[in-house]
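So this first bit is one chain, no partners, the form predicted alone, shown in structure tokens.
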Amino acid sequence: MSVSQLVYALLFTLAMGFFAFSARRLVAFLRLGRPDPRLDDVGTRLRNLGLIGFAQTKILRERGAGISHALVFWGFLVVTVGTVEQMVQGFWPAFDLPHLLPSPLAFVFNLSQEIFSVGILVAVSWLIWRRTVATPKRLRGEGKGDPVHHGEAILILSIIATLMLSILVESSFELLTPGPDGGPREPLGQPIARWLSLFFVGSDPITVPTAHLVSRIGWWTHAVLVLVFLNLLPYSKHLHVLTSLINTFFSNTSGPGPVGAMKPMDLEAETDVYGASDVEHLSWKNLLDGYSCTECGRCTAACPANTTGKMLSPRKIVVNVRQRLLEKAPLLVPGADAARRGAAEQAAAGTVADAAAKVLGKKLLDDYITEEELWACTSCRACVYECPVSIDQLEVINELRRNLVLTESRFPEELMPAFEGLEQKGNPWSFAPADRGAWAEGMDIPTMAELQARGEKADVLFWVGCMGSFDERAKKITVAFARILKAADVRFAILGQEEACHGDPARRMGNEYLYQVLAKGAIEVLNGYEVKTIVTHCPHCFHQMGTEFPQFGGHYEVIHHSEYLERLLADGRVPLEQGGDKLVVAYHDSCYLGRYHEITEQPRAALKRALPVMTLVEPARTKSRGLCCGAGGGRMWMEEKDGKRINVERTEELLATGADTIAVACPFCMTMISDGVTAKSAATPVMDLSELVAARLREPTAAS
């Protein structure tokens, strides 16, 4: 064995055991997480890595910095190869990957390796100047505590730079030196290779020795620019290198499972912490979230509390879980690296002892997380959307809330009316139970009891929900869709005083005990009525009672009331006049509706069936991207204290759209930006989709 080759096994061994060390030590952290099964239906989490990993589909909604990105991604997997290759070259001089393939694959290899480095190289490069000159506002870091690493960023894209250089600096001057069998090498898929070499040559030919030396350095460059890159990912920002597609794998964030449902708590286990006050009482993968964040800013970007000037950045979420747990899993990790950890800190804090108590005794709840932060949420899931590595930001957002709520009852002094609403009333609101179903006096609606008495049973129930039962403006929209319902002859009927709150706002708000006692209420009145399928025009009610109530037994068809009004128009059932005026309509989609549950087109569809001669104009951010009304994760009932509100932004969207009418297709959207018209001093009407269509209904079929 040559000494070269002595050199190299050496380093190798001792790069590849550091690096063996330090992801043993991050699985070892990830073990104090809680349990959390991810293994289940493994063809959608296949499809997710797929589509969202290798293909790079939710990057790549970002174009200028997708597309480089994606490109650096997808030249490191053919580049990779060409690695692999040169580690075995360490140990075995002679190995030469494209001498033992076939002359066409071995012309692919070889032009593949080049075509990348380059493309990895003009990447790389544009990826520089965006973080040096161009930098948008997502990679500055101007929120309070917002993490930002330029540096490290640069460091990491310049070692991507050199390697990729290092490739081409090995390849072009081994073309000027003997091959095999003593003479010239000859070009196989090597275009660019070829042209440096003839470069480098010029008029002044460099001599064999040169070029075989030269070829070497590029070649050692390269060799030992791996080793160090792959133990540089452990300890930097870029562990997303190593751990974003294991982390999109065992994601759930695109199924499988219900896609956007909060996870069911045992309220009746021995425990004294309820949700999560630090890293320990988070699962693995929220943990793993941690490793693979990219810091990239998508999510703080999307986020309408943050682009309206709160505290709450989804990006710092995260990253605060990483460095609590890197800061607190060497002390409670037998052997992970307390000891050096520990010596570390003797100067500073005087002993080990010391170091290791002011550690422990902080808490990733207040200490890294305020409560300003978490309660700034309005749960619509924007940041979760736009993640490239699907990290569900939601979910720690949604434990430390419950923390705060159910194990030290800290929250806003305005939800205290709410919480005892729901409590004692069945609504947020407190109104009277027995005066749900007044808005149907007259309308000749049977109620599931009336039914039951008759021997009769209701093709489909309409859940009216709280604010469809007691809002003044909300009561117009359950009007509306009910006398669409009687005009399509749809045998439905309401529970009327047997209807209340689900509970999908307590739990939103962290009051886990609260909802469980409301959905498990309402799940026995419904599995009482053997319902099985349940029409609303609450996207919450929608989503709460489809998506989470079978955690709890609660099995039904639930559609929301766009969808059933364009299969009703589709049919053909709703009896509608000709002709009309011209209306310009600009939609507001509602998060529980665009992005937990990809609704965006059937609403657009009802609309343009029932007015055909509408013109429908789209705001700034739409569908997918729509932004938040506001109302969500319990923000109905606490006041905007900080920065813009956020349906006054919204409003302004849409009312910069020219549109003479704002639709939406929820009651909390509908009071949001009604609001925000109102403060905007417009005119522009604010509509739902029932009220749009029911508006058009033949009179004497509306009047029947």
Second form
Amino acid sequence: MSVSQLVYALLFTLAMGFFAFSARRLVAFLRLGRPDPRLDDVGTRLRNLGLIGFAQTKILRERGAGISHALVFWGFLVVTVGTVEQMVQGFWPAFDLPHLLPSPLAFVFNLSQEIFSVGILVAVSWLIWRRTVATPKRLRGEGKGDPVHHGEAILILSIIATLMLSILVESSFELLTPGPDGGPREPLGQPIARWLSLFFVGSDPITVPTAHLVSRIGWWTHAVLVLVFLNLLPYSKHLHVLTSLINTFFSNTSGPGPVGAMKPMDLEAETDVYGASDVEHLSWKNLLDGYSCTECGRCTAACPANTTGKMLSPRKIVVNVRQRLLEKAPLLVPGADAARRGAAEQAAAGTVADAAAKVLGKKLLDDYITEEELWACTSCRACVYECPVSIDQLEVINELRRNLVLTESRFPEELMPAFEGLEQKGNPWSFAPADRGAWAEGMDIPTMAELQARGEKADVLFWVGCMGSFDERAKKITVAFARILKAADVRFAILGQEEACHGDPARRMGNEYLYQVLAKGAIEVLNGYEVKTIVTHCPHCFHQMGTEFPQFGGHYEVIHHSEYLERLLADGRVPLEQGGDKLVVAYHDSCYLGRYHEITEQPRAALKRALPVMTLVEPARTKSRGLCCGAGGGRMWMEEKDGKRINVERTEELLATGADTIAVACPFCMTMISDGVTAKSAATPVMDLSELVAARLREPTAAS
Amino acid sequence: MKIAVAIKRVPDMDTRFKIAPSGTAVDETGLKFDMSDFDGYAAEAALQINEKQGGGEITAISLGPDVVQETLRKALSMGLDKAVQLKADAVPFDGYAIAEALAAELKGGSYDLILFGRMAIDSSNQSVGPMVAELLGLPCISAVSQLDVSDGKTVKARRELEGAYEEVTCPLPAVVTIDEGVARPRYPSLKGIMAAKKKPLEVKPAQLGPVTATVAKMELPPERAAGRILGENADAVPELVRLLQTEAKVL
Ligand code: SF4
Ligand code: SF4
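Having gone through the form predicted alone, I am curious about the other one (the form predicted together with the partner chain); can you provide its structure?
The next block holds the full complex; its first chain is the one shown before.
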């Protein structure tokens, strides 16, 4: 065994040993989190890994940075083959992968190594320039508590650049030495190598020994730097290089399972802490999210709260989880952090205990993430949707909110009447439950109870929702939709007084207890009538009953009216007048349709069918990127004190399209956008989809 | 501080009531019940006193059939320490009968402070608190909107008057009835609700006093005539003025 082999073996063993130590430490920290089984539906997980992980679909949602990052990523995959080859060479110098391959493949391999090294080099240089010179807004921190680790990022990028350079130096100078069979190597690479040798060494031609020496220097630089890089990763923000693929595999944000459903809580469990106030109350997956965050800031750039000047930054939430975990976990996992313990033993015992007590005395909630940030979230899911490594920022926000409400009873005082109304009256505004069906008076719409008494059954239940039942503006949507259902001869019924809120607002506000009481109550009523199909014009009702009710034994086919209208129209079941006004319509996507359920085309298709001479215009942010109206996540009941109002920001965008009508498909959006239009002193009408369709109904309206 | 809070279970007042066939009570079918609002303020006031002073014990007391246990549990979930149900088939109208039963229970309890709501929001009698004070021979301050017992010996209470307020003091132990303004009752956390399930709730027979006053008849007010919309904007004003003069005769 040669000296170089010995040296390499020693370095390699040391590096791998330390890496194993680091990895075990990180895994041990994850185990502090609560269990959360993530091995169901491996097929879907592999699909996510393929699309979001390897094909980089989320990364590529943003052009410039997306393409360079994808290049670096794919380049890394290719170059890693070469790196493995090199590791084998460290132990067995004669190993030569291309030599084992059939010659066309060998050529492809050699070429791919060099092309991708150059590609990565170019991309990394651009990324360094972008960080240091251009610095887009999302790469700047939000100030206090929302740090962006620039120094680290640049160090890592520089190491990558050096790694690539060393590969190029090694392989090009190798070309100037005789091949294993004694003859010259690839004739194609030779001229390039000559040119490089001129550049690096300054003589052409150089002697074989010099070429060999330079090539070896390249080899060793790369070999050592790879090992250093590997051991730096676990301690840097580039930890995501190691964990993001794993994270994508274990993530549920693009399935498997119902997308956007909040986790059910076991309220009978013996515990002192409901929800999460610190890292160990989060699931191990939430903690892995912390490891995997690239700090790219795409989530924060898409966050309606952040971009209108609120304290909330979803990136900060995730980074805080990692920071807090790395601060607290070493004290909880025995022997996890030898370095820290070593330092600890040197210091005076008392101060160490003090320092530890101080760390343990802190919490993720309050010390890192404030109430104010948490209550600013509209649950719009933009952050989750944009994250290139499938992190679930929203789940952390929800768990912390649960803690505030369920454990500490700490929430904005405006929420109290909403909770009380939900509890006492079955609606968040404390309207009299007896008035729930009042909108239907004189419309000849049966209730489920009436049908049952007559021994009849409805094909669909029209779930009206609290807004649709009580809010003056939203009642018009309800009536419009009911008129369409009647005109289309749908056999439907309502629950009337038996309808009560399903609890979704309570759940989003963190009050899982109240939610479960309400949800179970609603499911009992629905199951009592053996309801199979539900149609509703509220996206929140649609999401809650279709996606989250199965958690408590409520299994129904729930259809949002945008989809239902589109089907009725496509089947020609809605009698419409000919012609119509030439409207220019801007459609505003509701988050709970567009991002939660990818229902973006159906409402547009329904509009086009019902208003054939209409022109559809799109606001700047639309469909899966649509900006929230500001009402979700219980924000409907809270005051918006900081920054610009989200609904005004959104309304400005909608008005900027020049549309003469704004279409919505959600009663909450209706309120927010209508308020926005008023705030802008505009006169553009805001109409629900069903109202636009109903306005064109050919029906004997005078008689009804 | 050892505090007792008397609590009544009342129907949600924001309902369209019906009279029961007896003609002397409301029809309770379909009604929702909760703690009387002022009793909630009293419970909150008690909690804040003990939180500020540390330690102490707060007992919730309610008289009535077993359904009042639900209301007592709610008080426990807010953070009160224990509960006593004085079991009776029904809550009599006569405040004196109730006051005797409560006084009998409270007498041996060596409470520093006994709190009531200013009145029950269903019967609006405002009588039980002062009567209990009388029966126990304790001073009583009613309709208090601010309360300070921080020295452990005296009550300093503030009462709202029409356009003014007064400060009233008396020595402890004492009976105080609480008006709104003291503090908003806290929202029970799930932690509180779970803890409440394990807190002691004692059931004792109510030693009701003699019932001398009873309800003879109960009637709903006549239906109000429907409102009229005269028009919108300024155009409607002349007609409105005319009707206010001729029909309503208020101008
Ligand atoms: S869900 Fe929406 S509002 Fe909440 S943090 Fe994410 S992007 Fe911001
Ligand atoms: S959470 Fe995702 S989107 Fe947000 S900064 Fe981290 S990696 Fe980027």
